[in-house]
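The data below hold one chain only, encoded as structure tokens and taken in the form predicted on its own.
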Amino acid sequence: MLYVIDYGSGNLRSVQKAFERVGVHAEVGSDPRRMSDAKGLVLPGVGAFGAAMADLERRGLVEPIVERIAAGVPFLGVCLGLQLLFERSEESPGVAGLGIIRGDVRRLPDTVKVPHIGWNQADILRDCDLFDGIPDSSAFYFVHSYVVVPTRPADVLTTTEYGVTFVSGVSFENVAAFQFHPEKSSILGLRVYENFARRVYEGWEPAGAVEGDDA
């Protein structure tokens, strides 16, 4: 079972109709017990870092995430889903993340229109198997103000240029997570929900081509 994880902030159902197009039951809950028996986890979310982590933690499910993901469980996070990740935000002062990921968020700088909202180009860094299919350097939606900074560079999947640059993906052991919308994003967009059952699911395969643009 995949596990669409429910914190009260946003886009779920878009995730959930994403997964159900390329074939693939996708759950949608706040359950510890229903996240202990899941084959993968998915973190979505928009929204502010510290109201989230407050949510998460008011509906106890900071600590299965946290033990889900040390077991090796595959783990994928959207948006805020992927900010959750690091120790900290500048949006949330104070507030801790998850810490799955070292370093930090912090807000887009002056100097570009925020938020960014739109299409960009994700510039891949390194082989990650939610990308076979996709060339480099394709397009996808993102909507956000803040941007995370990883202390480690080899956590770093995906680059976009947006008057800086800026990380867009991170991929660590079991865990992968992106600041732009897979659900938003059309054909390459479904095609990143695909490969990422395929890391859940050993063998499976998508019983045809999706078609469409939108999710």
The other form holds:
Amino acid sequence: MLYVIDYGSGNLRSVQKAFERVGVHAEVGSDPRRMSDAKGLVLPGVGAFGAAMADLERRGLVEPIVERIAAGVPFLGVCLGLQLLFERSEESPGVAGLGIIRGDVRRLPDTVKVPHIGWNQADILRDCDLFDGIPDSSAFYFVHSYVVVPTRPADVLTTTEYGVTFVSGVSFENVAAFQFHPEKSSILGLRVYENFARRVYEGWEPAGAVEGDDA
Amino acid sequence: MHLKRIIPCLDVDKGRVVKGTNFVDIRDAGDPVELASRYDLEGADELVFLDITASHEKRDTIVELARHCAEELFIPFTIGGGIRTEDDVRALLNAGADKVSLNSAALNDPGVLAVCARRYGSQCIVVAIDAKQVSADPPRWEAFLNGGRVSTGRDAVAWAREAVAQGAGEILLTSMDRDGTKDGYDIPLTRAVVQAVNVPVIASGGAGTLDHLVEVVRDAGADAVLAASIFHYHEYTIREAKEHMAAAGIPVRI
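Switching conditions: you have the form predicted on its own, so give me the form predicted in complex with the partner chain.
In what comes next, the whole complex appears, and the chain from above leads the way.
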């Protein structure tokens, strides 16, 4: 089962229905026991870094997340779910993140319109199964004010230009995470979820709904 | 690279699309979700639903519309039309709308923008401004209420600036002079607002040709173009519009 981690943030239903659209059931919840049964985990999220970490703590989800990732379970972070994987964020000084990926989260510079809202391109720096069928420099939908700054260059999967070049996707062993919202990025975004489902369930093939004909 | 957006606008009455129903091969042309999905497939970057229902069930019908759309759409969508209170905004966001657009209610009480932006973030609060030119030299526009019927006497550019200061994260700017004319967007109006604020401006009103889309982005600095009839009546597809903009050097998602 695919499990979408609920820690009180919005946006969960849209992630769940994106999986439904590609033909995979995803359960939404905050039960650590269900998490340990899951074959794949998704951490979505909108909102503030500190409040999200506090919600994860309160629901007792921090340790299970760290433990499941260490156990090698495929893990997908989206938007704030990307940022939470890092060690800390300028948004919430003094709050420790999950610390799965080394580095921190910083505010976009004042020289650009913040938040960064709209469609922007992801330049894919290396091969990744989550981008199967997705051309380099494809556009995805972004809504955010902060960006991740990984310490290790090897963790960077995609970058995006917005006044500055920022890291819009990371990949580290069984963990991948994106600053953009695949569930709001039309057909190519759905393909990211489809590819993640394929990573979780080896040999799984989609029903074909993502290929274009919606009728 | 940050991309310019094309946004079809659908008018909805009691949960049914009343403009934009001219797709030839669609099962239920009045179903907002079916039309919206079609626009998604054609390459629309976002959608705006303008609720024009005039009845006491209005609130329920637009919340239902948002829920229905959120189930089926995989691009962002905005709901506007008669949204008055923070409760309305919360109900629509909870139902799955990505953004909510306020017009008359914000003019009557700009504080509602501040309350909503503080609670839900500026990124989901759009202010819709219906502007009409009231003097040619120097050029001046005023914000109008009730679909352009009632003047507020407020300078539209000053109102845009105040709305952003209150917390609006985006401006949907409609020229009442150009709306429905197909003579092109109001370039001086759009430019004046773009220069006055540091949030994205969606140009609306007057699109008749694909060159009009290019002009308002290139010459006025609009971040997005909203259009209804040129897409609804299949004069152009979204893809044709995007290819035309790309050929003119405007970065778009194709």
